[in-house]
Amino acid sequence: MTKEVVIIGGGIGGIYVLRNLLAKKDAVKEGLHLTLIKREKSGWVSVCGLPFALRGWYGIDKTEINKPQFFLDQGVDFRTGSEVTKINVEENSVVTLRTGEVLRYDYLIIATGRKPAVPAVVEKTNLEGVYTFNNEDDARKIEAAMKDAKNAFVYGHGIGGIQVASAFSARGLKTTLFGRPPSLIASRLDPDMGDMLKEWLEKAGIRFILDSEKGITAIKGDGGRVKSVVIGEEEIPADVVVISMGKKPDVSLAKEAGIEIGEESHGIVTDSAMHVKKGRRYVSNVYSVGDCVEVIDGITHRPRLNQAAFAAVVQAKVVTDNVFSDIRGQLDLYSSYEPSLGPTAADFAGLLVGSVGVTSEAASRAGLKTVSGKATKLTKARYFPGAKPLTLKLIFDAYTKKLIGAQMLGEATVAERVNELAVAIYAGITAAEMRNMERCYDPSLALLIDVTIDAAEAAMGITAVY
């Protein structure tokens, strides 16, 4: 009998489970029928590409990688503009749709993603020009509002908020960003590194208000459109307002079905195979992936969220492997999702920012003592055209001296360094080993003594003499 797989959610997690299953569909003798249900009317959209579309680098339409018809042509029951209203795990695996239709499944993947966190003062407003930034529909509204706008206001000093602020500034809008201390992207950067990012963005024309005492006290409008935002006693002109103060896991469906939700992260609890948990057991034919899922931190071993595309892609591989392992009865196909290090890279107004592992503050909260070293150096020989400075901070466990975190800012070579240092953390490389490791050299590509060496020596208390 044909195996039925139902995927709830068409974000990166759900789409990659679908893509992976399609690639192996012919290997299922019984046959494999795939259904994907998503609220949006689009197909596969690269949400990560939307901030750059707002900068004007390309049109928002370019971010739709595959239209729904692409999947329909491959035999997928690809349902857009639709929504699941109930999951019933007990009654022979039943999903009830808003239309009243009931779908039975052999395997269910919950990929419901995230929803924006919104302060009460914003929830009460119905003014035009006030938006969240969570999907392509939001991006279209923001882009339309930008055309006649002169002043922009962003609430949120994480990656999403800064990307939107960078887009506004790049398009000539006078931009103010409001957030809480201590610094920018506090979940990924220590204050000293966050302050460097803030200084760069201030030069790009963005004004920052980072204040723990003040909050948005009012959003004022004129003729039904937003006019200004009041912070404390100051009224800030704003023709467009974007709220990007964080994303909450969208777990309402799972919670109503009795699936366990993490107390700290508020994400769906899974085992390493990505099975969801209900009561005292993990459900063998129900999985969850993506922004709605709780993960285990690779350094602190505590539960947290990792709402990033790279995490969803890996989780989707694990789910695909385990669905086929179950269908075919082959244990050698089984795989697991390892604790997360959260490698991150982003472009803010031309400054590349990267991080992996823990920040000093996160390590301290987990009871880990650390030593760190920071260095700034060019990415290639000083006499070579295109040489740019890069600042690197390395964080080591104070006792083992193993690398547990890295942060960097520069105009080049950031993403590849993040990946390199993620491997170093997984391998348990120490500061001494990093210092004495041979590295490639060519004056057009790299320095003879890389910034990594200087940062490791700084953590060891060694003064560089090169």
Second form
Protein chains: 2
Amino acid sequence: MTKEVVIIGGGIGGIYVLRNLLAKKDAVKEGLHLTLIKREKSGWVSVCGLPFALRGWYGIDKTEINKPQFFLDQGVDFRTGSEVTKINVEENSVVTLRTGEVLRYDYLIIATGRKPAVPAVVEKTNLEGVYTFNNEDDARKIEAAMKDAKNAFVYGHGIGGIQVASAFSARGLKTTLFGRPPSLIASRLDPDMGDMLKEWLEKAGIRFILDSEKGITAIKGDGGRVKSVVIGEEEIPADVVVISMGKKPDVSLAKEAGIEIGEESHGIVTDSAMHVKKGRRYVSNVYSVGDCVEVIDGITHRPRLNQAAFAAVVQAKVVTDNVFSDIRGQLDLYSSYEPSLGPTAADFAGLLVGSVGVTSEAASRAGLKTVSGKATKLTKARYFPGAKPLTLKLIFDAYTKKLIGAQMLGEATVAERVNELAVAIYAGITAAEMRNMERCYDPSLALLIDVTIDAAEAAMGITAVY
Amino acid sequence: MTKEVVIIGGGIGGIYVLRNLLAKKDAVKEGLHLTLIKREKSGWVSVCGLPFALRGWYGIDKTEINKPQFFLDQGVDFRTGSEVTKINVEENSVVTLRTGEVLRYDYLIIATGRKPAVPAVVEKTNLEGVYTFNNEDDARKIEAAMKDAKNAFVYGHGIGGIQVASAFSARGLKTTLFGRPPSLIASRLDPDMGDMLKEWLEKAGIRFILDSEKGITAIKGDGGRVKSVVIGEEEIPADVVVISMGKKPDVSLAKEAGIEIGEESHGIVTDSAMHVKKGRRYVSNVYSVGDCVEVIDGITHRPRLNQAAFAAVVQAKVVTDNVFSDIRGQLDLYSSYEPSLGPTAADFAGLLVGSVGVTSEAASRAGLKTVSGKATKLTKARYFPGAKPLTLKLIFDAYTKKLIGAQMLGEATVAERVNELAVAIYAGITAAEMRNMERCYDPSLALLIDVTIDAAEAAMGITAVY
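Compare with the form predicted on its own: the form predicted in complex with another copy of the chain:
Entire complex below, previous chain first.
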């Protein structure tokens, strides 16, 4: 009998499970029927590409990589503008749609994603021009509001908020970014690194309000459109307001079905095969992937969220492996999702910011004592094209001397260095090993002594030793 | 009593020992007197920068980072145009100069570097316009000969030869590159990758003669200047000829002093502290660094050469650590030079070539069975500036599935990827681990599924599994 797979959610996690299963469909002799149910009207959208569309690099349409028809043509029951209202894990292995229709599944993938956090003062308002930024529909609204706007206001100083603020600023809007507590991208950057980013963005024209004791006390409008945001005594003109305070896992369906939700993370609990948990057991034919799941931190071993596209892609691969392993009875196909180091890179107004592993603060919260070293250097000799300064901070466990975190800011080589340092953290490389490890050298491509060596030596207190 | 350190050789290895000791001089309470003896007239020259000077990116003078006076001003006895004729390790701890002068040392560093290999037919000629390419003096001669030249001929298809040929071609000379056996940079690239490089260079206008059964049979001149090179039946016009067949360790001084020379590598044997060996013991106050030393291969564990600038820098650091450890009686300062993975990156006419670990051929020679995977992909989404194709080949041990080698060609991100993969090899990462490891993602900086994942999956035969 044909195997039925139902995927709830059409974000990166859901789409990648679909794509992977589709690519290997012919290997299932019983036949494989795939259903994907998503709320939005779109097919496969690169949500990560939206901030660049707002910056004006390309149109929002370009972020739709495949239209629904693309999947329909391949025999997928690809349902847009549709919604699941109930999951019945134990009795019938079914999901019920808003229309009342009931779908039976052999395998269910919950990829319900996230929903934006919104403060009460914003929830109450129904002014035009006040938006969250979670999907392509939001992007379209923001873009439309931007057209005649002079002043922009962004609430949220994480990656998303700063990306939107950078876009506003690049398009010539007078932009204010508000956030608390003061440090930028506090989950990924120590305050010293966050402050360097802030300086860069201030030069790019963004005004920051990070030390206010008060939150937003009012959002004022005129003729149904937003005109200002009030923080304490100050009224800040704003023709467009974006709320980007972080995203909560969207777990309501799973919760109602009795699937376990993490107490700390508020994400769906899974084992390393991405099976969800109900009662005392992990459910062998129900998986969850993407922004709605809880992951285990690779350093602290505590549960947390990891709402990154690449995490969803790896999780989707693991799910695909395990669905095939199960269908074909081939245990050697099985694979697992490992504790996450959260490698991150982003472009803010031309400054690339990278981070992997824990911040000093996260390490301290987990009871880890750290030593860190910081250095700034060009990426290659200054008379070669593309030589740019890079500041690197390496964080080591104070006792084992193993690398547990890295942060950097620069105009080049950041993403690649994050990947290198992710491997180093994964492998438990020590400061002394990093210091004496050979790196490739060509004066047009690198310095003879890279900033990594300097930062490792700074952490080892080398200058103090001699 | 003031500690006397004598360094023989002013290449990167010698200069870095000097620089390191100089920087920490004040920490030696007895005082530290440094002598460096070099044949050339220059101070500290970036030899790796010379090919770019030939390409016309900057003048040859610019490669002299510090003049001799810079070191003299700091109290170093920096002797240029000078030569050591004898090392007396056992009796007196002295070196004798050509002038007859005798210098006593507490610590001796042998950094005598390398000398170019030259075929007999070239050795016999004394035509103007035929040069090796080993230092700044050679570069000046080549540059002068290039000025009125129309045709160039390069013997040698390793990194050095290809760099010179690229420079000739970029400056408008009709360039022929001759080498045997056929594969380019055979020590660092498998033939399939070498062939891709060859194609690129052919498009850049370089002619290759790699399949000739004959070597150079004659070099013909006219009025004392070279005018052609004869290979078999073919006479190839050449106004400038560069011989770049590889560099032999310059170990004559060490050999005469009874210091052990590797039978296979022909380099000076050291322990991991970089102490040279005489008879049955390693000599505690005589070190060797740079192109003249033998290293241990990180994969095959066989002795080989590693004539790379960064290797010399790491070795110099190890020597500095150990000299200070000895002077101060602080064992915790001690450090060691580990078996080498030879990370390499170079720019050939705009194509970046990277390599680390063993080639398939080197693995096979060492009795290792391998599986490899290759993939080509853009470095980021095509609508972002700087997106360039990259071909990556990963070589895994067939039984342990650990990464033991990587090779790549592309126009961007190559040096950084070599460093990432060097850590992965060092740490013994397997294909399955690489496949499921998280990498940072931002559409302007990377693809959601990097070429690394594709190459790892290809090596695992993933498409064949399903």
